[in-house]
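Read the single chain below, which is given as C-alpha cells and is the form predicted alone.
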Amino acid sequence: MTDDKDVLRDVWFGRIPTCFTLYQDEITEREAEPYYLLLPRVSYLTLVTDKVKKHFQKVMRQEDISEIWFEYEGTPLKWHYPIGLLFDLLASSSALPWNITVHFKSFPEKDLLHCPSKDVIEAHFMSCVKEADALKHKSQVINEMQKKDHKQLWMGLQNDRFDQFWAINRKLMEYPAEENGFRYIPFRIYQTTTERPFIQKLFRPVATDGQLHTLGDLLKEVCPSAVAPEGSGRAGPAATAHGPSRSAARGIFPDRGTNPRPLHRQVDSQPLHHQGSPILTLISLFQSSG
C-alpha cells in the first residue's frame, strides 16, 4: 500500500466542478442563484450538499420544502452511488461544470431511496464494509475492529479526512503474503448500455494455475460482452474503477493489454461500490472513441 500512497491521495482530492440550479417549478420569493460546488468524488451527494440546501431554502417558504433530491437531465440521481461513479455513468462526455438541478418537491418514489439523515448514510457505508469484508477476509478483520475504529472509518469519509480514513482502512486491504491476495475482490460492475443495476459475482484474484488476475481477466470472465476479441479492431470499452480505497485504476482500456497489474493490487477494494458502496470496488465501463 504504501507504493500507492500518492495514487490514493490524488484519486481521494479529486474533485468535479459542479453547479446546481433550482428547479424551475420550484416555489421562491425571489430569483434563486445557482450554486456552485467542488464535488469530491468519492463521497455521497447528501453527504456533501448541506450548503447547497441552505443555500436554496432561504429564497423559499418553510412551508414549500420537503426531502431534498437532484436529477441531471431529467435523471434522478441515486445518493447511494458515489458521486464519481454518478458522473461517469451519466455525464462524463458533457462540459463541465457537471450541471444539476436541484428539487424540493415530488420526490421520484420509484427512482429513489429515501435519505431522512446522515445515519442513513453511515448505515449504508458500513453495511458496504462488512460486505466487503466478509469476502475479502470472512469477516475477520471488521469484526475485531473496535467500535471506536468503525466510527473513525465512517468520520473519515464523511469529514473528507484522508489520513483519518486510511489509519483504519488500511487493516482491510492487509492479507497474510502467503495467501497470496483476499479471498475474493469485491466488486460491482456498472454499465451504461444495460438496465441491470450492476454485476457482482465472486472473484479470486489468483487463478488455479497460480496466476495473478488482471481486471482484463476479471472483465473477460464476468462481462466478456465489454472486452473486444483480439484482432477484431474493435474498440472496446474503457473502465473507471471508483472508491476511495483502491489504486490506480482508473482510464484503463482492459482489452489493449495496459496497465497489467495484479487485480487486487490494481482494484484495491473499497466504495461499493462505491463503491454502489465507497468500499467496494466499482467499475463503470463506457464505450471509448478509439
Contents of the next structure:
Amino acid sequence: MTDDKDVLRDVWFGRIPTCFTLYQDEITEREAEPYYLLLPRVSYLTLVTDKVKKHFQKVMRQEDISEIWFEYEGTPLKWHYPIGLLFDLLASSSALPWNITVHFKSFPEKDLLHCPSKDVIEAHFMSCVKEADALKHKSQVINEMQKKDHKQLWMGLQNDRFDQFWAINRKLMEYPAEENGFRYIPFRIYQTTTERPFIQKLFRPVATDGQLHTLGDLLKEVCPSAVAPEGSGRAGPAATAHGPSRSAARGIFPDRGTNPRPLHRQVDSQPLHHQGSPILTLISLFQSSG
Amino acid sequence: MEEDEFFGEETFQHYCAEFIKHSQKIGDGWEWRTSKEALEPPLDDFEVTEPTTATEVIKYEYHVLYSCSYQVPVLYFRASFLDGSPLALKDIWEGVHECYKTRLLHRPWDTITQQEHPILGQPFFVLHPCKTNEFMTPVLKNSQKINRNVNYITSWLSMVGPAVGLNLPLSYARAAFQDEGNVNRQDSSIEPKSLEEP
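Given the form predicted alone above, what does the protein look like in the form predicted together with its partner chain?
All chains and molecules follow, beginning with the one already shown.
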C-alpha cells in the first residue's frame, strides 16, 4: 500500500471550491454577502460549515434562526453523504464554484436527517466504519480496537489530520496473509437516475477460481445497466469512484475493462475508497455526454 | 447469494413469509413489499399502521428490512401526528416505556438513531443492528436444544419491538410453534415459500 500513499493523500486533500449564498426569503437585518470556502471532499457538510453558519447568523436575529440546512438547485443536500459524493452526483457538470444555498428555516423533515450536534456526525461516521468492517472482517478488527482508536479516527477526520487518521485506518485495510482479501467489498453505488438511494450488496473480491475481481466485474454483477456492452461503440455511463479531481488521481476513472485493476487492489490503494467514510467505497454513476 | 451465513437473506424471506401468513389470519396489517428494482434480489420490508388510543393520535409505521452487512433483520420506524407532522427523536423517546429506557441508555448500540431508509431514502428511526446476533443466538440455540420451532422474525420482533411501541400479539408465538418449517442452519436447500410480487 505504500506505493499508493500519493493517491491516498490526493484523495484525502481533495477540495471543492464552494460559494454559499443565503436563501433570499431568510429574514436579515442587512444584506448578506456570499461566503466562499474550499470544502474537503472526504468530510461532511455540517462538520465543516461552522464559519458559514456564523457568517450568516451575524446578519440575522436569533428568533429567525433554527437548524441550518443546505440546498443545491432546489435539492436539499443530505449532510450525511460525503461532500465529494454530493458534488459528483449533483453538480460535477456545472462550472465551479459549486453554488450552495443556505437555509435557516422550514427544515425539510421528509428529506433530511437532523443534525443537532457534532456527536450525531461522529455517530454516523463511526456507524459507516463499523458496517464496512462487518463486511471486510466480520467486525473483528473494529471490535478489537480500543475506544481511543475509534476516537482517533474521528478526530483525524474532524481536524483534517491525514497521518492521525491513517495510523488507525491502515489496520482496517489489512487482511491476514492466508486470505486473498477482505471477506466482502464494502461499496455503495449512487445514481441520479434511480429512486432508490443506493445499491449495496454482498460482493467478494476473489472469484471461486481465485481470480481477483475488478471494478468492472462488480458493476456488471450489481448494476449491469450501468455497463455498456463491450464493442458496442457507445460511450456508456461513466463511473466515478470517489476521489479528488480526475487529473490528480490514478485509477479513479475505471475505463470499462481495458485497464482492469483488481478491485481488491483498488480497494487497498484507496482510490475506490471513499475518503470520508473510507471503508465504504462510494461509486457514483452518471451518463457521460459523449 | 450464498448461504454460508447463519441468517441469510433467503432464511429471512422464509420467516417473513410465515410471519405474514399469521398476520393475514389475525388481520393486524403487516404487508410484504418488494422494491421495484427487478435487477436485484429485493431488500424487502413490511409495515403496519397502529394508531394509539391516547388522546393524541400518533401513526406509527414499522418496516422490517434485511441487513446484508450484519445478516440480521433491522427495524425501521417513523411516527407522525394525524396532520402528517413527524415526531422528533425526543418525542419518540418520551413514548418509550420506562423499563426499556434503562436498557437503551446503557447500551449505545441498541439506541435509536435517525437514519436514511435504504429503499425509500427518507428519514426513519432505527434500532442499531450490530448486537442482534448477540441476543438472538441464545434464543435459537435453546430452541434447538428443546427441539422447538422458532420463527426468527417473531422472536426478534417480540424482543425489540416493545421498546419502540410495537407489541406483537401472543398468537404469533403459538403460530411459530406450529410452523412446519424449522429451518436447520445446516440445511441450505430450504426453499422459501413463493411470495406474491406486485
